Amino acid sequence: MTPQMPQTQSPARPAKVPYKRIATEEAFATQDMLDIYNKIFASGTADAGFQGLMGFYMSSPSERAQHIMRCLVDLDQLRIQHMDESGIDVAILALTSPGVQVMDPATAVSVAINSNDQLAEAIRRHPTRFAGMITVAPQDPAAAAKEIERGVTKLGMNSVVINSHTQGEYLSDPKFWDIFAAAEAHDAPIYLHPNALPPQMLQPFQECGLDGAIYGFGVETGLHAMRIITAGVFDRFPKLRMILGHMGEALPYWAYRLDYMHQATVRSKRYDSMKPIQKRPSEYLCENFYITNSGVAWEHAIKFAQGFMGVDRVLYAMDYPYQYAVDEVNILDNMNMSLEDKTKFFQTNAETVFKL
């Protein structure tokens, strides 16, 4: 029987349930970084897929617009009253892609810095409701490194957010491979959050409007996940640990195909940049990331996903402001599954992931 997508309905406050409820992909930003964005804007210079992502939010008067340009700068209040009305206890935020890696190297670097700043002292004044994801600038992979270790020793974050691509260019690169050794020394989680779709990717994705949310993040994020593991990275750095939203963008549910045929792929050797790696990329899924389920409140994705990567491996996200529905938080706590389970998933797993 196929299963049913779960219908939404006027939404209900969630009820006390006897775990915490912590959602672990929540975006906000900074006016300093959005200042920048606009000067980008202004010069010509933004490429197509920035101009399409944060040019459309921060120009359109539509309502979905407003509600999120407004929430993203919210580090008080209204956040607090979202949060209160959607029955979440803690929310670990990170800045909005694309973040600081649309700017030139001087200027991200020191964007990257002042936004940790701003976010530890929001974290400062609500300690008790938020946590937080260090932004770095791989665009310097020697300074973001830098900044992976003032924002774990001076700043008390344990996990680090990159947007997926830099400007086209892939973490796979070992150019930018001390963004891992620091990321492993200090044991702190890279999220990679999807971002715009770089240039040589977009058109055929946003000519039918599939180049977001919807498809087209995913699919990016996806590939550079798989980029990552097929090029050796976890070999290099076996303790790396990742972290993947969205059920994982998809990758859970493609292991079997991804395994079958990248060791067919390995055996033909039909490209010079597919080598032998240790292990199969499912176990690299198993065994170095985590996923959330940031924008899928659907009991049947979740469940292969636990299944698949095991429960402590699963971890609750709401993705606001760009997915703020009161209701997927009733639908998920009413998931059939043990409370001990259900912990995890809302809970414990994030504690232990970001050291809460």
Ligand code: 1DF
Given for the second form:
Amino acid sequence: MTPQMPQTQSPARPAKVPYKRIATEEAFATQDMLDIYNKIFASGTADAGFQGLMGFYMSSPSERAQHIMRCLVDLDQLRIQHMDESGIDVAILALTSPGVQVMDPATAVSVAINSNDQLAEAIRRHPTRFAGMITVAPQDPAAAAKEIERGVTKLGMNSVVINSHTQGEYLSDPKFWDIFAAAEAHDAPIYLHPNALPPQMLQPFQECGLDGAIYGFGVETGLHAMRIITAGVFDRFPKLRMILGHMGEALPYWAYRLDYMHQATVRSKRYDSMKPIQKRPSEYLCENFYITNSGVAWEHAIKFAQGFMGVDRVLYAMDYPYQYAVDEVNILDNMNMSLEDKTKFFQTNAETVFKL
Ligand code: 1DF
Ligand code: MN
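Switching forms now, from the form predicted on its own to the form predicted together with the ligand, please provide the structure.
Below: every chain and molecule of the assembly, starting with the one above.
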């Protein structure tokens, strides 16, 4: 059965339901960060993926782009109005992709600190409506580890957002592993969120318009998660938890083939870079990962993921403001699913994972 698309013409306001709706991948931007983006664009040093993504949103006269920019920088009235109109009780906010990951290391570290402070203030203004993820600059892993500690112990945030690759580099490289050590030590899950495609991957996607959220984001972020798994990160950090959006960036659907071909590849010693690991890729997916349905209001996909990972590991997300479709909430409320499982999906899994 093909997915049902949300109604765009005056969808019904979501009904009162016996669970809280907690949306777990909701984006914001600070003006300070956007000012630095503008400097990067003006200097002509932006990579093509970043230019094509935030360069578009920040300069396009289109109604969609201008609306998204207005929503991104609002951490008060407009956002809460949209949450009320779509029946969202709590939004878990993350600095929008690519966050600070396109900046030079020193700027990235200071913008991350500043963004986390601004987010913490917004949460203090609206403590029942907002929670937040700690932004870090992977460019400086030691500073990122310190910021995770500050975010958890001083700012009261219990999760971390990383927007996939950092200037073409992946967290499978052990030089980044201080970040995993800090996340594991503070029991702060890392939300591995998409980024624009890195230069070495962009061309065959961009030439046909498939580089963005339609497909490229999922391919690249799924690749990143697989690199982390096959590099043995979860053998080194067994309590580390990660979160993937967009139905696990399709990895649940791949799980059988990932397991089969990983085993075959390791046994044949085909790649020096693919060493034996303690478990099958699917076991790490089910034991170290949570996934959210951001951007996918589709019962079939959600139920498939629940069947694979268990009903405790699949969470609700909207992906505001990039995908703000009120009717998606109605579609999800109406899933043919027990109230117990729906409550886990919309509310209690998020309360557990993000320690709300
Ligand atoms: C888009 C989608 C942009 C997502 C995003 O950040 C983003 C988009 C700039 O549709 O262009 O985070 N998303 O998560 O799907
Ligand atoms: Mn998103």
